[in-house]
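In the block that follows, a single chain appears as structure tokens, in the form predicted on its own.
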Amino acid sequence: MTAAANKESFMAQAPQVAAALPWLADADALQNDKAAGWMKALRSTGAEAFSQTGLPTLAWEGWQYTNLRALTPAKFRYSAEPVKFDAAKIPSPLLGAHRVVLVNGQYQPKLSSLPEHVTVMSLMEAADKNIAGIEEQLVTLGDLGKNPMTALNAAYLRDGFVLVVAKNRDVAEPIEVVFYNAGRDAAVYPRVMYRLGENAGCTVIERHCGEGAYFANIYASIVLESASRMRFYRFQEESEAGLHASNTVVQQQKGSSFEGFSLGMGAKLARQEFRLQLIDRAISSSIGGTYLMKGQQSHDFTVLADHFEPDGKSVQHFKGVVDDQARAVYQGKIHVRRAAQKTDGYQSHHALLLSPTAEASAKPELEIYADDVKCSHGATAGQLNPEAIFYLRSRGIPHDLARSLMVESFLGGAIEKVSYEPVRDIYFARVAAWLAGRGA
């Protein structure tokens, strides 16, 4: 390259990596603490990628429906100081007693509580320890230079929790994780691990909430086992002004099982990346969600099933609404390899508009290169049918609760698909929830 191409290639750069310089400007000091050298390393590495890529913009490939401009590093400060706050506004347990608590990301264990056979501890004491060989699965990021929140998150590598259950224990009882986040316009990293030994078992309800102004970037990595099941159950209700970012990696042995779902209806801004990598054989996977936005809100549900061997199946079910100039977004794929014959692979998104000013976009994929398969996707966007509304008033039904029956019906047909009754039932009740306070 020429010294004139050189120079022009910078220039190009240089917006984009003076941009990013401000987000790292607290990642110095987590250097002289007491991390193993491997995580300074990685601290390095992730920090090294972000500068060279800054926030992903519009012109992103998987960026060009979210738009990121609330993102100001000037607001959202990281402190690896213990945070305080006030216990009493941490939620009530959903269900059970099993709970692991962290607040602004920070692991804390007076605040938690754990069933037997479950081991917790957070991400600094478990890599000191190596717990669960957490440095080989710490490490494995892929291409931090293509994922900036990835690496954002790796440059402050320092809070969050890890979580093992025992081989052949199944938890009968849910752990709850709640993601306390403090506001104080604080900017929280958590990096987090579960990972079920062979032919564990447990339920997980996240919950992500907060009050005041914050930013949360959160990496989650799930390991699975052979034969291990878990179910995965996620509520994102961020304050309103508290934007999300999530990615959550679930790695699955052969013959285990995972189910996953998701209600979005928090934040100013949220983006939820889950990526399935079904690497051995007899898998099955499936993650759902629905979402409820308004206001001027955005959300957005990204998601890959990615199959290596035979015999793998995979599923992605969606159905949100979407109200005043709120947006929504879905980006599914389904990646079939050369070796994964059998496949069973299938995607759906669907959306209530109840509004004219109200947007969804959708993006389901397909690619395939085994020849023995059976993948199927489908996409669709609408309004309440306002025959149907008439034909519910003529049976006496008021206008406001005739749209929120078929709003309820709507959904349902997502939140059905939750095998975990009690966890059913709470999405549900949240649904309605959000309807009557929206007068429908």
Given for the second form:
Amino acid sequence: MTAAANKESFMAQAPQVAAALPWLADADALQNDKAAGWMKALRSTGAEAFSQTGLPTLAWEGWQYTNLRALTPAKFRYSAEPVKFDAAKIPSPLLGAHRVVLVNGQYQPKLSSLPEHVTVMSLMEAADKNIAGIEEQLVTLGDLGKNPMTALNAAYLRDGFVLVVAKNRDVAEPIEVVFYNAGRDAAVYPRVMYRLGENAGCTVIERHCGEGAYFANIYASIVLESASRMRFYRFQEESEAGLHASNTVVQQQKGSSFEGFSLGMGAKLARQEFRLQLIDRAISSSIGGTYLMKGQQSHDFTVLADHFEPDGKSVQHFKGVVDDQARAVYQGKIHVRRAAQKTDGYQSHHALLLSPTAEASAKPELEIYADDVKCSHGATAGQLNPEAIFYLRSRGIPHDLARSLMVESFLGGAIEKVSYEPVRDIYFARVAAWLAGRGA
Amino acid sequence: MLKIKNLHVNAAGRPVLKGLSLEMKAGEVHAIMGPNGSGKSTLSYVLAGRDGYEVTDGTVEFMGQDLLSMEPEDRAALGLFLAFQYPVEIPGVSTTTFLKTALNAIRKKRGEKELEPAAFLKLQKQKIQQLGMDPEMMKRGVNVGFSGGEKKRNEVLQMAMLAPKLAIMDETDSGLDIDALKVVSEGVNALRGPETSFLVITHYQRLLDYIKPDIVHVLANGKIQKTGGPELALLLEEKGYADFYDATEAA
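Okay, that's the form predicted on its own, but what's the structure of the form predicted together with the partner chain?
The next block holds the full complex; its first chain is the one shown before.
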């Protein structure tokens, strides 16, 4: 389909939304670059789709609980100019030596280093070289009309990188990917792609961080070729004034396995969406997460496990704590298509409210069209048990420590699922630091 | 060591303890017996510092300090221990972590050095063996999936680890069969000594066959109605509490 054809069909469907247009103010200028025709077409498609919807409002399906008021378009501007930054401010590595650094979405090869059998290049370079599968992986974005964040990201398709793990290679050392945002009211739209060849394996640690005010709208697509294995761990530690919207689509081929986990503790407002697509047989997919929200923070985990074929297993396991006037949202869905017999699907969400003004909302959903499946879910929201706190105190454990112990043990139920011990330890350390910071 | 004077306590706005006085010396074992609703559990909770009780009059002095003005954790550090009638389940916190945190918190508050992990584990192992407990239970969440007897044994284990000056045993016999009762009692008796006192609260005389008290008090209608030696418990077993209700009504 050409860009022109797209334009006509979109125009026929809906008029433009005035509030959407300021978001696209910097998109036209971008089109003067040397990007491939199909990339430019994709940008136009994204811009046009977004211009007809604007950002989702509370009336949108899937957006009932997350209010995007904090996103004022006039404030956040995109720039394709090379970003100026102080390299000393980029956090030092969590583990090991291998990492990929992005600043405002722009890949920084000089700050990056990679293990053997892993190739990384900027998105533009990958497009120029027409790396196998890139066009297909970029163009398959789903229904942009229903995913305004994705559409907006597509309108600014330029930054980000492509990471490829060669087939049959198991990369032992973790690869850290740092998304550092330098603030100054920047809108950043990185597009990142991870592709694991057949029977490849790797561990990726994504860190989202920065300083000052910015809006980071990230689209990550992960393709796991048959029998490949990926561990994907994210730290959403954006700055206090930062805004984070990420869409992570995991397309899994036959016999592949994915283990994902994300910690949400930063940003003023954050939404992390995960779409697990189990498009062939015998796939194992798990995604877990935990959030730690305080002050006026708001965090949203929205997850879809989509089973296309038989014998798949998906697990969603989320736990979080909310303090002060903070808010947390979990929306989890398991979609089992007609062909996906013998599907084993599970989802759970448990929230702990530490203050009477904290809020947690959960929407668990099962949508099942096959008849021989096993799916279950559980969701709770509660407070710390005062009886348990008294029990601990009566044994000499101070009140603050008793509360911390209870919160840590509560979150531990989710974090323990992280199979890679060094990262699991860091998650636990983050929880301990958060608890120490709030004085429990 | 413990001096309770004229203690008046309201629970949910209703007077439960109405002028209770009691004095214990170091190394003594006192039993408090009384019918349901006499205020036995209220007394144990007020001493341990649980929320929800209003002290309207009276004083409690423990180790020379005003107990009622202290936080529960400070009372524990001073040497008070309550063995709960219904021990609380705490999923996710292993018994070992719980014990280590408690012991070190108390040591820290007392100005002692925290125990090294190896020293702690050695101590724990020794106490577990004495109580005939399964070491595997230490890895499980506190009291989670424990039987009634295991929970009570776990209370005694905590008592043994924390080595209190005064242990209050709130209906420790409830829900225990005779074998469990023996094990728990042996555990308690092993802790008896010139520096350790016990306040054993019970409805039934049975427990006192195993934990021999020095002094027995009868609690009814929020007050100590009578104090005597071990023979008082036997008398109660025979005659019940009816006489004490009468005494209170008349008063």
